[in-house]
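Encoded as structure tokens, the following chain is the form predicted on its own, with no partner shown.
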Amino acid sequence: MSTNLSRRSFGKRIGAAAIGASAIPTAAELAFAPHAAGQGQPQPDFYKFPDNFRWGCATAAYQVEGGAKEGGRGPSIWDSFSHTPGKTYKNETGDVADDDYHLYKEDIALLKGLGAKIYRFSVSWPRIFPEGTGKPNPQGLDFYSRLVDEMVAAGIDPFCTLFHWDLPQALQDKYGGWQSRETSKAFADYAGYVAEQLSDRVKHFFTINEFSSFIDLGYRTGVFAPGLQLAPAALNQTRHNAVLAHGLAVQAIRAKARPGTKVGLAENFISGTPVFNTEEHIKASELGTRVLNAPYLTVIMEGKYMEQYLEHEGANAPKFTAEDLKVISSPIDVLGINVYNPTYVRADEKHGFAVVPPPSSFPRMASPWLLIGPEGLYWAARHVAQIWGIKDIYVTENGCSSADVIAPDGHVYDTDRVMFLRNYLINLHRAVAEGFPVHGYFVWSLMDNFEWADAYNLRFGIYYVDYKTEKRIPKLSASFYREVIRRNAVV
């Protein structure tokens, strides 16, 4: 640029600046300006996803049910945990909770009035069998039956998880609970009748919800129920157990279920999430799910443990039989995705792939864990559809919590979570325009709840709940989802 202006032509120069500025409109006008063809209009539906994928909400039993005593329900291992001193925030427990078991009509009347067609919910296994085993208790049964008969009223599709996490305490006391494969028998034997009971109208039934959390947590690092520590050779046996109960439990429906019943699992498995796009990377992060999920999800659908999981347990690998990894990988129908958080995945000229540990300023919701990587999701159904051909996902929870507070108008405006859902649902639209099957999308949670060790501290509801008084009060997330659902796109 020449700068060989003379003190005139400058002059000039700024007084026509100074008309220009005085020319700048408001942002008022700006608001009402009109546009140039196309510049700026709003397109509420750019992400439109297809006519048949289907909304919904998620809860698991111990977490909204209450009624811990009522209806002849046996004690399960976390209301033996919860109930112990230190376990749990305040040492708050289940007991009552949202107390679901009362007000299942109004929450199904919530869920309609969003417009959700499906709901996940799941069954509380000594709530059907007190003792694990045994004779069944027919009050279990018929609550669970009125609870099906309340959403299939409402228009609303049932899918039903078979063990979210409340372990029979008396399997607990008996057998070790996962420790043993007479617990995966046993659940066997209850996810057989509970789907023989149900299947005239519950058409998806998921059998185990996230391996990785109530084994990890529960019998490696005890932060969970039953609050074990486990030394690593008895920990990959309980693993190895966990997945024949989810194995033996498919061939179970399979042999008691209404033709054309649809079954599967839910799985937070670790979705290798390439730290960027590029050939290397993405065949880093397809190795490393492989790899990361040996023990769980990949042996399911594999039918074997990878060498790579073996080689680095060494003595302290599970036992197994050929007729173990037989029953173990029987063929599902339906695969269930719970995703939060990405893992980040580079190349590695050494093991092929490497884990990125996220730096200490990664953005993150209210639980420390839960950091914001919306890309994951996308991911974690790509993958799963081109590693291992799942033809049927559904996205079963994807959710975060929130510092929650009833405004002084009484709202509660939890903009980050909608921030959240919004972003993590522009990348489930992104996998379903590239061809890959997800069918279906469930928002943990359709009410806030008690959140296992957590408590009452952290809320992942779109819906608040007042403890005191159980009142449900929406969210602006309920808003924001109910007008997902009506437009059938990202808003």
The other form holds:
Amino acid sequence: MSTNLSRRSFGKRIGAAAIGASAIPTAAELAFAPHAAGQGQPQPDFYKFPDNFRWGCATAAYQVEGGAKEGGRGPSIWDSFSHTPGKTYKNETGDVADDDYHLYKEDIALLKGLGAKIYRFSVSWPRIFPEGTGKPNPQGLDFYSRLVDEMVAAGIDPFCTLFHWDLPQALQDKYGGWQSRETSKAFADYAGYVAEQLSDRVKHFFTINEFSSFIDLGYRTGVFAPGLQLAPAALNQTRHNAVLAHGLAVQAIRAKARPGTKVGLAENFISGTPVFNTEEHIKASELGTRVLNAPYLTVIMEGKYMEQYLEHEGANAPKFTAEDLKVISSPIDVLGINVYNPTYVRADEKHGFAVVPPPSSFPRMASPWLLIGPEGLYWAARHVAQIWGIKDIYVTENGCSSADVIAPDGHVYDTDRVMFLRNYLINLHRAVAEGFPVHGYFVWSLMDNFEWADAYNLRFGIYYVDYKTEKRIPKLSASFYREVIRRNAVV
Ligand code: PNW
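Switch from the form predicted on its own to the form predicted in complex with 4-nitrophenyl beta-D-glucopyranoside and give that structure.
Shown next: the complete complex, the earlier chain at its head.
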């Protein structure tokens, strides 16, 4: 096509009246030009989801609740960590956070306003067992019971995560936290208790959120609570105790919950994204996915530690029994996948696969680790379905940080987040259209919240939170998501 022709058809397409027949449009004119096909009508929904697909949002207790000393809650390792100078951005803590402990009705109303049908929240272990074990605290349970009632009344199905990193400090003091399998056992007791109490209304439980995040960042690099830097052997044992805790909790939940309760975990497993679509790179990405998750999701799904892992760790490999492996691989009903940054993998003759480190120019969001790789969502869903035969998948987290600002007109125009979400959703659609069994999606997050070591410096919400007033302000991404839900399609 010649330049002239394309200019002419361009002019026609965006409407001669708007810009004059022969003029070349300015960027501003283009931005407001209606599409020729519909003269301002939205495009037909190319990316339509099945009718029973479910949309929702996710949060976690310590990140949103506040009320750190209320209702008989005991201290968690995140209280201790965030109150230790130098550990979080500007030494900020989750003492108040979004004050969802008091504003939960308002927050459920936000979800209802979005049209969400599912909400993923987490229970704070030290609200239920202030000392980690022993006698349950009725006020703690009461809070979650009211929260769940509020959801049910709003037509929202609750999805409950039992451990999203706020370990009771008492268990850290007594046992070194996840360094001891006493903590694994305590977790199973707590999980069974909560499932027994809430499974009349909560039909989905996730045991543990993101092994690699709280273990590797908490016990290896020390940038998360409890801030330890263990030697390799102790670290691998800690990893083992955590997956063991998951398995014990699956069994405890099955024993205590109502029949029909679904149980699983939510993991940001390292999903190998093939550098491009050829058989050799895809094969490499599948092997890479298994090897890179060997201490966590792979052992849970396969019931054994991969040879590559045990060999690689040598004398530092975890100590375990055959019975442990059986417990760890207790069958799950549902898998939650948390999908953020891609890990690119290529074929490699020697090892079967190789991870390709990203060039420094790779596009990323406000969190330095959050590379933008929308196709990673497609591959994550496909891998867990194809490698491990998972039949019920939820995207339990997907979203991004953005340098959100309130514009003079009072709105937050987070066009980068909308771009991010739209492209990941197109890839989610691809996975669903190809028949991979993804049944729902949760945006991380409903609202800005305590982003762990980054505290309030990084915002992941589709609602902006003004921390001085606790006012929630819908961002452009909230309007986008409401429309996605309304049309059940990417918009
Ligand atoms: C997840 N990384 O954490 C958590 O489940 C959420 O609590 C958190 O707010 C959200 O993602 C956004 O960070 C992650 O360094 C923390 O790759 C760190 C990483 C990934 C996920």
